[in-house]
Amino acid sequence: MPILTLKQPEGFSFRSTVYSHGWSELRPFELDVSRWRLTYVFTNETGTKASLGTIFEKRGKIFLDLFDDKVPAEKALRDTAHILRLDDDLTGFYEVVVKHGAVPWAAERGAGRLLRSPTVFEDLVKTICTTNCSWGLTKIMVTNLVEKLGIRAQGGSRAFPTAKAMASVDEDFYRDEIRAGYRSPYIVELAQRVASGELHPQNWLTSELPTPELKKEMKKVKGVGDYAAENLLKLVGRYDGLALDSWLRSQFYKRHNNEKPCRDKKIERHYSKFGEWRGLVIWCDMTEKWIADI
């Protein structure tokens, strides 16, 4: 297939986006930092066919090299734009960090876009797999989901499984084969609700609910607490919540509190001046070492 092209917005940083958080390490993403190539296994609308795609930047444009034509080019291009958040407007974020002199490198480097999956369902499942466990276990769970339930693309790579595929197996499968532990019944119930049409996570992208109300909706999904909901909110473009977990807390203690633990209220006060962007500010603040020099 010919290589497809997307126009990138002014000031966009491909490297800062694909390296923004751990999603680039979770299948079906794979990131080659030596050449700055991000691969993903795309699917068609029904999730019955898959194509491996390689995303890269060159001369101010985003390129998508699809392995074959099993997935329509238009669908793969839409998914790529969503993954890289090419339509996100971060003007307000850059204005507030410049105003307060915080994370100035983010504005200078065009950072702030958080890599996400083509669907909110995939982001939701991956987020549940990050709760109460090590990052290593998260990667094992997601890899197992893809390898055992995802459809195969030509060349051997597999896509993230559909809700229907995930609903076709029971709790024991998730415990024994996926290593999902206590999450197993939550994932089964989530997959069943989405597959049946009872729950539509994709609608969270365009919801007109105020953020606190949308957060409540997300928390109705079993396995989604405050941290998971606020992480998901960032991936649908709302940055009101800090999504505090043990890693963020520990980094705040080191950076802003002389390495001493403190109450979450202190962390919340520290970032309150950034208003609706505070969740993105804390993330950039804590990940500066990852991104600022790439």
Second form
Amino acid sequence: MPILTLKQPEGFSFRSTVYSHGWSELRPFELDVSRWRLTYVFTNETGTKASLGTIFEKRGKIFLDLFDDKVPAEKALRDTAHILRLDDDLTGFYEVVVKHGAVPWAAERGAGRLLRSPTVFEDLVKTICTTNCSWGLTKIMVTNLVEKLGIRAQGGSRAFPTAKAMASVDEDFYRDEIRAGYRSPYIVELAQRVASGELHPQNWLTSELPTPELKKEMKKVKGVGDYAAENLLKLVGRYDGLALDSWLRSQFYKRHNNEKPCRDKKIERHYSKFGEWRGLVIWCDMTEKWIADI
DNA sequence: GCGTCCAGGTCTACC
DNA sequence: GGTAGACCTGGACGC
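How about the form predicted in complex with the DNA, since we already have the form predicted alone?
After this comes the whole thing, all chains and molecules, with the earlier chain placed first.
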């Protein structure tokens, strides 16, 4: 297969994007930091074929090296643009942080694009797997999902499973094989609703609902509470929720509250001036060291 | 080796 | 609307 190319937008940073949060550690993503190459197992439209792809940057362009032609090039390119959020307009974000003198490094380092999966369904399942557990357990659950239910690409890597594949196994499978614990019935129900066509998480990307209404829709999915919904909102391009979790709270205490715990209201007040961008501002504020070290 | 705690929370019952 | 208790798992920690 020839190596495919994508034009990157002005100010885009490949490293800041792939390192923006933990998603690059969750299969079927794999990040080689020594060479700054991100691999992902792409699927065709029906989810019946898979191809391993390697994404990297060179001289201002994004390259996609597909292992074979099982997945159409245009589909893999479209997914890559979505994953890296090449079409996101962060002008408003950079303006508001300059105005308030916060995260002044963000524009310079091209920060603010949060890596995401090709489908909202995949991001939704992964988000549920981040709740009430260590990051290590999240990685175990997602790896198990991919290894035990994902279709195999040439070379051995596996894709993230389709809703249909996930709906084909029962709650016991999720408990015993995936190690999803009490999340198991939530994941079964979600997979069945998506596979049957009752629920279309992908529509959240283009929903015209106001953010509070969209958040309510998201929270109708069992296992999705305030944190999970606000995390998903960030991944569909809406940043008015902080998505506070225990890690974000602890980072805020260290950075802005003399290492003392405080109420969420105080955190919300701290970032309220950033309006619709506050969720992205807090994330960049708390992850500055990650981006500084790359 | 064993018990406890907690981590990138959410659900349900109850008030 | 606010709160308490239950819920799986695996790793860290103290004993």
